[in-house]
Every structure is written in structure tokens, then in C-alpha cells.
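Here's a solo chain for you in C-alpha cells, the form predicted alone.
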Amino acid sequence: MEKSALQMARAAYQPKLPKALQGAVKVKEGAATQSVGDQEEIKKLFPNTYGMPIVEFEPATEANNTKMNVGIILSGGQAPGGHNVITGLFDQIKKLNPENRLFGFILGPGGLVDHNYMELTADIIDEYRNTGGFDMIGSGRTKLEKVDQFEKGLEIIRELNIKAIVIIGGDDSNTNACVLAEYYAAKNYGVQVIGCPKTIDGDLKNDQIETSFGFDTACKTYSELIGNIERDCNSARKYWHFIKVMGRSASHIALECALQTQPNICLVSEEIEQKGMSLDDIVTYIANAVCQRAADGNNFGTVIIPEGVIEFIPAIKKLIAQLNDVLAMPEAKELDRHESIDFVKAHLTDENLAVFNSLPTGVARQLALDRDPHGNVQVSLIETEKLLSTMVAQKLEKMKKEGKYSGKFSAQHHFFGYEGRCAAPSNFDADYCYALGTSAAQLIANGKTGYMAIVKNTTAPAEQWIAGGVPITMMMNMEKRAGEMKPVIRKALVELDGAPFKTFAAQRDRWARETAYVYPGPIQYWGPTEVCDQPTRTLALEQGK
């Protein structure tokens, strides 16, 4: 593989360890958990993994020198640090015995059940620290939910002795690992499940999970960007960007994002969702903004647009809830493109039609007709910054006709999506992930499962982190999902109460007014802690640093 002078400098930076994980651990238990909601319902479906406690690693004497083959899955989306998980779980079961050997089934959970795999080795491994992306074995979106797959992937699994599959994914991917944990459990085939914490969204978070991994460097990457075209804007001072990032079902990106560079607006879909906000008041609420800058000259600003923003609209959540039920009909499953959308429109209620018919055509067919394996709308192929722009077009020539605004109004839209997946991890990243690789070893060494590597207090510097594993099911409770009831782990969406919020919202009425952009730059891998080492200013802000 051919590489850049930065990647050669990367490939050795040394990822830095919490003191428990330097040398020989032994585990502390804490009390019995329990799940987040529903317990009785998550309890028997989970008789054998649930109400297991939090466990700590603490330092010892002795090591467990375990002999361990362990396969690894790449879940759902790339996150930056995915690489240095893997590189943490290969030099932990090496350290803990050199026979030991790590398999990864390639193009994610599917490569188990078709017995798609390749042994990673030092070679392998060596060329992939510190880097972004999932290509060292790709990664997919193949659900493990049916007992012919959790067969056939024992198949494999008994083939390779493998002891256990470490699982890095979302909040998805991370109820599948706990009911393949369950299943393989409940037939005592021996076969441990552990699962890593994964997602740029930052969604997959709660008391015992401070931040998902990627969350970092996926915002940092974002900030840059955003920053730099906040330099061109007060530089052109003739155009408003309306810039949408990622964050399907929560806005933490873009608060992070907006916390970094102070854009003149940013929309918080949970705000927007609680207020009861329709796609007009959005509307509004940016006009205003835009006529109150051009009042005093600037005709330019910025807008950050998180991309699951349409789904929080109160009445189009309720649209879009009853289109998951209507196309959840055995009937529905059948019909070809165009008549999927009259089957639609004679199934919804009065309310939901008319909201349906508001919309532009192109926004409603997209609601209807293009879903994701899980059945979710595809917000992100939605336009909603061009929609949103387009809108306020028309708000202000309104506004001109009735003599409330006499400024130029020109639009530049961007969607920062990809670019922020694969980037190569920041400090912080690589040392959390290799971090977590490195717990994921240990729990299975502990004969754990159905547990998730966890990293705590990662606010302070990165010895006095706290690893440990929490056990999945205690994150659960249970979703309509494509029209029934499933346990799932409870997504973690921006708290209007919480501290990186309130934060945001003290400040905005004055950004909205002024230029008050910063400019992050890039990431910076050397150079003082300060510039280097930090975390987000979510994290800090929430563990009131």
C-alpha cells in the first residue's frame, strides 16, 4: 500500500494506554444492572445475558496468558480509530499469548455468515495504526437477527476456534452482537460476544459510554471545513452557506460543530422537535436572521443543518411513522414505484395527506420510496439544505414586497458527510479506540459476554482513563421497529437541558447577529496537549471541564 509522509509518521506514533491496561489486569464487579426501559420484556428475552454488573480493570500481578483465537467484525459505517481497535485487540491477545490469533471477516457481520474471512497478522496489522477507514477488512450492513445465520456463522467459528467475535458498530449493530451473545449462550456453544462502541453521530452514549468513538475526529474534520468556508464567506461577504453534516436521528454534530466555529445559525433537531416546529417556522426563524444582517450590511452568513433535521419536524415525524406502518403491509412490499405512492396516499389519515401533498414532490417520494436496510427514511439523500435555502428564496422576496428587506440574498449548499468518516483519527481517537481494542481482549480473557468495552473519565489525560465492559443488555429497552416491537439500545439525543447546549443557546442570538466565526484548522497529531489531546467540547462541556 503506498503512503503519505504523514501516514509513515502516524504508523508510529504509540497510542497511549490507561495505567490498568500497561500490564497484567484482574476485573472488579460492580452491582447488578438493569435495563434503561422495559424490563421485564428485555429481561426474557435476554434470561442469559442480563442483570450481569459493570465490570473495572484494575492492575495486577499476575497475567492471564489465555490461549485465544477471536474474530473481529467491521458494522454499519466507518468511524475514525476502527483501525486502532483492531490493532489494540492483535497486540493485547499476542501480549496475553503468542499463539493467539485474530481473524477478520470481511465486508462486516455478513463475511460470518458466509465464511468470508482472511487471519490478520503483523504485517496486516502494522500497515493499518493510526489510520482512518474500515479497508483493512470493510465493513457492511447485514443484520445478525436469524437463527440460520447465528448457525452458519458457528460453522466458521468452530473451524477457526474461535473463542469470541468482537463486534464494532452502532447502536444497531451492538443489539445484534447482545442477541448473538444470547443465542449462543443459551445453547452454551462456549462462544463469547463482545461489542465496541462506534459511531461519528455521537448517538451511542449514556452514563457508562462517554462518547462513541469517531465522534472526535469526524467533528474536528467538519469544524476545519466549516471554518474555512466561514473565512471565505467573511472574505466574499455575498453568499449564505447552508451547510448540512451528519446526524440522522440526533444533532450532536452539528452542536459540536457550531460550539467549534460559531456559525451565524445552527438548527438543533431536538429543539426544533420539542418547540413543535413546522418546516415554515424553520423558514422564518433564518429569514429573520438573514434580514436582520442585511440591515446592517452583511449580506452573508452561515448555516449549520444537521441531516436528520426533516424527521424532527413534529408533523412530519408523524407522516413519516405511519409511512413506516402503511409500507410495513404485506400488500405494500409488492408494488412497483409509482404505485407504492398511491397505496401510500389511500392509506394515510386526512392530516398526514395534507402534509404529504405540502411537500415538494421530489422531498415526498424520497419519504415514501427510498429506504435503508433498517427501514429508515434516507434522510441524508434528502436536499434539505437546498429545500431550506429555496424556501427562505421565497420568504424574502415576500419580505422585500412588503417592504421589511432590502438585501441580496444568493445561496452556496454543501453536505460534509464522507469526508469526515474516514479521516485519519486524532489523538484522541487513536488512543480511545486502541483503548477500547485493548479492554475488548481483556473482557474476553475474563470470559465475558455480551458486554461492550467501555472507556471512561476520558476528560483527563489518557493514564488515568478507567476501562472496563458494561453489559448491552443494561442500555435496552424496546422500539417499534418496521411496524413491531424490538429491543434496541436507546439512542442518546442532545439533552436541552444538558451543559453543551445551554452553552450553545446563550450565545447564538449574538451570533446570529455578528461575525463571530473561528477558524479550527486542521487536526494537529503534534505539538502541545492543549492543541493536541482535546477532546470535544461536548465531552468537556459535559464533565463540566
Contents of the next structure:
2 protein chains.
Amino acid sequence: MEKSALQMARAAYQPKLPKALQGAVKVKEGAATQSVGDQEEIKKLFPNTYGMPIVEFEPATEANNTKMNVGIILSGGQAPGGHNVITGLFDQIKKLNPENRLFGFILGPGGLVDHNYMELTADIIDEYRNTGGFDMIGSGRTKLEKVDQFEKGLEIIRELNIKAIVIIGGDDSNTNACVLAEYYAAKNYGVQVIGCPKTIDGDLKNDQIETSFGFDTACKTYSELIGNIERDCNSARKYWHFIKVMGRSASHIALECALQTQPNICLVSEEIEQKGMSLDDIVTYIANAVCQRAADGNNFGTVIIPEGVIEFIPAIKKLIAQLNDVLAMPEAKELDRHESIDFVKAHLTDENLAVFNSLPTGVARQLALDRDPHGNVQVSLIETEKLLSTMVAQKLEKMKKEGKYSGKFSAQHHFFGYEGRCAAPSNFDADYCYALGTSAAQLIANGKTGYMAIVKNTTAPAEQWIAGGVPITMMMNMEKRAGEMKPVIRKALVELDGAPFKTFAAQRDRWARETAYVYPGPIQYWGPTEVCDQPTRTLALEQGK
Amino acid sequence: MEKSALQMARAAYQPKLPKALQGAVKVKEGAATQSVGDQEEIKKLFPNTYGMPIVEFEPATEANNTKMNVGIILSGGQAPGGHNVITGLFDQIKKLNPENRLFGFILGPGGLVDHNYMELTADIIDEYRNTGGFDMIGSGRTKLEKVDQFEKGLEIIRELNIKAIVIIGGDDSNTNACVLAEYYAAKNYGVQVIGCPKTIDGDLKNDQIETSFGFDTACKTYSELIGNIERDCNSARKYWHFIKVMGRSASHIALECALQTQPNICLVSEEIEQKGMSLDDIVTYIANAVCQRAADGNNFGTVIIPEGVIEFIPAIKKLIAQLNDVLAMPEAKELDRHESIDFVKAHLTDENLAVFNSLPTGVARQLALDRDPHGNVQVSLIETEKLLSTMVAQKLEKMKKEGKYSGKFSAQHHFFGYEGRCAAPSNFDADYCYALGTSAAQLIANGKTGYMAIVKNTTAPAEQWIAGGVPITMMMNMEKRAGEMKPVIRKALVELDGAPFKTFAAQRDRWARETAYVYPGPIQYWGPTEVCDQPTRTLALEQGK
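Show the same protein again, this time as the form predicted in complex with another copy of the chain rather than the form predicted alone.
Below is the whole assembly, all chains and molecules, this chain first.
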């Protein structure tokens, strides 16, 4: 592997650890826990892993020299810092006992089932310290949820004499980690399962998990780009930039980027849903801001849009639900493209038809024609940034005819997703992930299963961070998935009464009118601590800083 | 202006200057020069500014305390470092004589004509040290080429007692700077004009100008993003990423990004033109690489595409030329969209019709229907990255039917332009621009006009850089522009026998087959010198390093 100068220099970075994890460790157990909802059902589904205490690590005088082999799995989309969870885990199990071995399962949970693995030795580990990506062992989206998968996995676990599996993933993957932990515990197999909280979207977050890893680096990378675009926007003074960022179900990324860069407009899906806004409401909101800025002579601006916003508009949600039903009708399958659209229009309710007709032709056509392998409308194919700018342009045209607007409107479009998912982790993510991996090793050494590794107090210097573990069942409730009630970890959406949103909401009118852009620049690994070592604004505000 | 932590810390950076510019300066003059082509014509057009010597600055014992006011103009698209040219110029004229004043003309050359200006005082200057963007005074695209503009400009020059105008711009703007210098010299107005070489595309480059500013920072920013995408690509192992980068007429950016990131494929427009490749040749080339990687089990990859590639394909160039003619026919104006396409098809030569029919429907439709205000085909609207991936998918489908390919192909698309034009300048661009501004001040103080400020030996440490000026006429020849022969600075395209291209060409077959990605990471301002202070690969290779 040919390396860049940054990678080579960065390999030498020694992530900072919480004080409690720097030497020998003992466990302090708290009170018994219960799930956030549906306690009875969750308890019944997880008799062996329900109700366990939260644990915290404390410095100890005597080292625990547990002999143990560990398996590690990366699950789902990439997030910066994944490799550091693995290096933290590796360093800690070797420190516990140099004979301990770490096995990586290849390309995600499927690697466990298919017995596709590699031993992660020191020379491999050293190649990946403080790097982005999941390419050390690859990731995958196979769901571990069936008994035959668990049993197949057990074969290789036995063969490699593995004591515990660590699964790095989002809400679904951690739920499955807990199902697996429960299964192995129920069977008395003596195999532990530990989860690690990863998601760029930032929606795996609760009282115990302050932030999920990768969010910090990804948001800073997107904010670098948004800031660069804002500066261009403010220099050329002739375009409105519509910038879509990752975040299908939660708008944490959009909100964090807005707090870092102060754009003219940022949409927040959760607010749109809560207020029951229509597509026209959103378009009007943007068009009015364009109009107001034009009146000040500013025919330019920036708009941040969360990827999933369209599905949060109640009227569009209803339309999509009915489209799925209409397109599933047997008669619909025989029609050519032209007939299909007529068929759809003939079967929509008046309300949905009105929404359908309000969409630009290309988007309506796409909704009526393109379906995914399950026959569903492909909402993710809609280029929301272009949809919105097109509709804003139409609205402004109308306002111009009415004499309400006399500016110029020209739009540019951007979408940032892949640009940040594999960025080299910021100091925060490098430290945080390394501490999570170290915690995972200690949870294993202390015999825990069905726990997620956690690190708290993360706006303080790393030295003062608090490491430990939380029972995964504690974060669960029952939700409907594909028609069935399932135990799941509750997704953390943007809270409209939380400090990050309120801070944004208190300033957005000024940002819309003025040009209050902030240009964060690229992530720095060396240099002043106020540049290199700050947590996200979201995290700081949530912790009252 | 609210500032980011990086901006605040970065404001304190003191750009490094060449030794000769650190104290008092004297001028060393070389031999008389001549233009790179059409000497007689250029000499006739520029009797007062032709044939002047190249000058180099040397340390002097006695300071030149010239009393002078200076005007500065930013022309054309943004490039990182523009503000540092201005701060370098400001610091140097104040050092020469604290009474000297600097005036910035607002929103480009139009500011001179319209008398729209602001005085740049120390407090304003300090806000913009080492920052990206052109927002200090804004930029514009008004061309200074008419006598009444020159005379109008003179009024405000006299009013502000300005001795010289500095114009920061690309090839066209510097040509116009020289026309202005010649005019003021011919009229004996005693007003000097100095140019500064700026272009992100990197096509303002020759024996005297080693690199134009902004190229370094922009390429590093794009390479950061391309590296992040490559790492994602190599972690998820399921997409081909088609990444378009800036560069309408030259592929320097694409080539530099390829040298930094080692993608599977990089197209170089100049090579495509030289080899007379067809669109099908390019598609086949990419499809074959996809096929070969699929045979190794690698259904993923990255392709870098220069923005202007489509216009370098000889067959497409011919088609566009004929389309422009056909669409200009009076009968064409009366037709509706449907008739228009039939009309176009009926009037194309067989050869052009075949090319037209080979294009995906949407692209063909766009070429036949969408015209710019001059009635020309809008090539820039074509999303080349999507055009190519669509055609590659079709080609692979055909290969699959013929049993030659059995992989999976799924594409993602990106376009990077605005993301890098206003990035905070790298140490290289911060130093280089500051030195250019300092040189410009010294050229003025030494009575020069019609010169471009230059800095050479730029792969050595800044201390050893050589600063001076070159007569703009030296870089000119006569070229046809809009039907007329005009004096212009010759654009520097990628040289196929130059070291950067040859280095790329020698490795690209391996890069196509293997996964040899390099992940450069974000620009660093603090940290090890091998990370923070390297010039571009293009510059290093051109200088044999």
C-alpha cells in the first residue's frame, strides 16, 4: 500500500486515553437497568441480557491478565475511526496478555457466517492506525438475525477459540449484536458479544451514548466544503448553492454543518414533519429568503438540505404510500410508461393527485415509474437539491410577475456523502474510537456480554473521559418493522427542544438575511488545540458548553 | 465577520519570502525579450511595451522609498491565495513608504470603470491574511479592452493619485492588463499596469511562470475528496465512482489529482484530442478496465474526468460545430421541441448523424434543444460523468450478452469545482501569493509597466525562490478569437511529452488493474514539513524532482 505523507506522519499519533483506561482496570457496577420502553416485552425477549447494570471502569492496582481471543466485525456504512476501534481493541488485548489474538471477519457480519476471516497481527494493525475507511477487513450489510447464522458462526468461533465477538455498527447492528449475545448466553456457549456505536448520521445517541463515532470527522469534512462554497458564493455573488448532505432519517449532520458554517438556510426534517409543512411551504420559505436578500442586492446564498427531507413532508409521505399501493396493483404491471402515469393519476386520491401534479414533471415521472426490486417508489433517486431549486425558481418567476421580486436567481447543486464517510479521523474521533476499542477489550476481560462499549464526558479533555459499558437492552423498545413488532434501539432524531436546534433557530433569521458565513477550513491534526481538538457544536451544546 | 478557529489561528501565519525580497531591493535586468510567436504583429501592437528585459530582484543596501498609491483588481474566477497577493502588496508598499495607500476596485475590472472602490487599510487587510476567497473586494468578468474604459479608469486613477494598477487574473486578464499598460504608456499618462498570474486550471504557465496561484490548494482539496472517495470505494467494494473535476480547456487538475491519488482511470483531454479518440473509444477503454477488474473480483473503481473532455473528442467537436450552424438556420427558430430534433437530424452529415444517434437520448435532446444566449449549443450543461457512466453501463450490458463480462456495475457521480476555488490557501499558495504581491510592489517602485510579477525556483525552500517580472508581451502570440486575430497569451495545455503526463502514463495500466489508491487527506497548515510544505506533483516533476 503506497502511503501519502499525511498517512505516514499520522501513523505515529498516539490516541489519548481516559485516565481509567491507561493502566490496570476494575469494574464499578451501577444499579440494575431497564429498557427505555416496552419493558415487559424486551425482558421476555432477552431473559439473559436484560436488567444488567451500567458499568464504569476505574483504575485498579492489579492487572487482569485474561487469556482471550477476540473476533471483530464491521457492519454497515463506513464511518471515520473504525480502524481505531480495532487498533484500540488490539493494543488492549495484547497488553492484557501478549498471547491474545485478534481475528477480523471479512466484509461484515457475513464473514462470521461464511468463516471468512484473517488474523490481525501487529504489522497489519500498524498499517491502519489513525486512518479512515473500513478497508482493513471491509464491511457489509448482512443482518445477523437467524439461528442458523448464529450456529454457523459458532463453528468458527470454536475453531479459533474466540471468547468474544465485537460488532461495530449502527442501531440495527447493535440490536442484532444483542440478539446474538442473548442467544449464546441462553445456550450457555460461553461466547460474549459486545457492540460499538457507529453511525455518521448521528442518530445512535441517548443518555448513555453521547455521540456515535465518525459524526465528528464527517461533519467537519462537509463543513470544510460548505465553508469553501460559501466563500465562493460570497466572492462571486451570483449563485444560490443548494447543498444536500447525508442523513436519511435524522438531520443531525445538516444541523451540525449549519452551526459550523452559518448558511442562509438550513432545512431540518424533524421540524418540517412536526410543523406538517408541505413542499410548497418549504419552497415558499426559501423563495422568501431569496427575495429578501435580493432586496438588499444580494442575489446569492447557501441552502443546506438533509438527504431525507422529502420523506418527512407529511403530504409527500402520504403520496408515496399511496403510490406504492397503486403501483402494486396487478393491472399496473402490464402498462407501458405512458399508460403508467395515466393509471397512477386515475387512482390517486384528490389530495394526493394535487401533490403529484405540483411536482416538476421529471420528478413526478420518476416517482410513478422507477421502482426498487421490492416494487417500491425510489425516493432516494430524487435529487432533492435540484427539485427544490427548480420549484424555487418557478415560485420566484411567479413573484416577479406579481411585482414582488426583481432579483436574479441562478442555482448550483452539490451532494456530500461519500466525501466524508472515509476521511481520516479527526483527533476527536481517533481518540474516541481508540477508547471505545479499549473499553470493548475491558468489557470482554471482565466477562460482560450484551453490552455496548461507551465513553462519556467527551467535551472534557480525553484524560477525564469516563469509559464503561451499557446493556444494549437498556436502549431498546418495540417498533413495527415490515409489519412486525421488533425490539429495536430507538433512533435519536433532532430534538426540537434541544440546545443545538434552539441555538440554530434563534439565529437563522439573521443568517438568512445577513451574510454571516463562517469558514471552518480543513480538519487539522497538528496545531493549536482550539483548532485541532474541539468536539462538534452539537456535542458541546448538548453538554451546555 | 465571525471567524472560525482555523481562520483566527491562521491569521498569525507569516508567509515566507524569497531572500531577495526580505529587505531593500534592486533590479537586475536581463537581455531584451521577444514574443513566443508572431513577433512582428505583437511588436506593432505593443510598440511601448514590447522587447523589454526580464527582471530579477536582488538584495540592495539602500531602500527605495518611492511614494506611490496603488490600485488592485481581482479578475475572473476565484483562486485560493488572491487575498495574500493583496496583503503582500499592501505590506510592501507600506514598507517602502508608510504614506503609500492601496485602493481595491470592487467586483473586478468593472470597479475601475465605474469608480467603485474602497481604500484597503491595515484593519481590513488584517481580516484577510491567509484566507481563501476573493470576498475582500470581490471579482468580476468585465473585460478591459476599450479606449473609453481606459479613459474612464484614468479619471479615478488621477483622483486617487494612483501610480499603478495591479490586475490579478488569468491569460485573458493579463493580456488586457498589457493592452492597458500599452495604452497608458502610448498616451504618456505615467500610469503603470502590472499583472499577476492566477488560474486554478493551471493553464497559465510557461518558461517564466512555473505555476499559477491557486492550483496547488485547489488540487490538494480535490485530491483530499478523491482520496476519501477512493477509501470508501475500497471499503464498500461495490461502486464505480465517476468524478469530474474542473478544467475546461486543460486537464492539469485531473492529471495532478491522478498523480496524488492513483485512481483506476484518469482521462486527459489533450491525449484524447491528439489520438483522435471517439466517444466510443473512451467508453470502450473504461468498460475494458471495469471488465478486467471484475475478472479479479473487484467490481469497484474510480474514474477522474476533466470537465472539458467532451469538447476535445474530435467527432463531438465536429458535431457541435455543425449543430451550431444548423440551429442558426432561420427555419430552425420556428420549430417546437419535437420538430427541432427531426430538423437537426435531417440536416446533419451522415458522419455527424451517426455520432448524434450514438448519444444517450437525454444528451442528444439537450444538445439539439438547449442553447445559450448566443444561440450556441451548451456543452457545459452536459453532465459528462453521467453520460460516460451510462454509456459504459450499456457497453457492459452488450459485453455481458456476448459472454465477455460477468461482473456487477453500479455508478456514483461527483463534480468538484466550487469546493476548492475558495479554500484557505496551502502554505505554498500563501507564500507564493504573498511573494507575488511583494514582487508586484517592487515592479511598480522600479517604474515597470506591462510586466507580470513572477516567482521562480518554487520547488526549493521559499528562501531560495527567485522573484522578478516578465514582460507580458513575451508570452503572447496571435490567435483567432471570435473570427478575429488577436494578441493573446498562449494557453498551456498538458504536454504529452512532459514529465507529469509521462509519469502518469507509465503507471496507469497498473493503477487500472490494481487498487493502488493513495489517500492524501486534508491540507495541513501546521505539522511536519513533508506534509505541509510540498509543491504539487506536477510542479515537482516538471522541475525534475
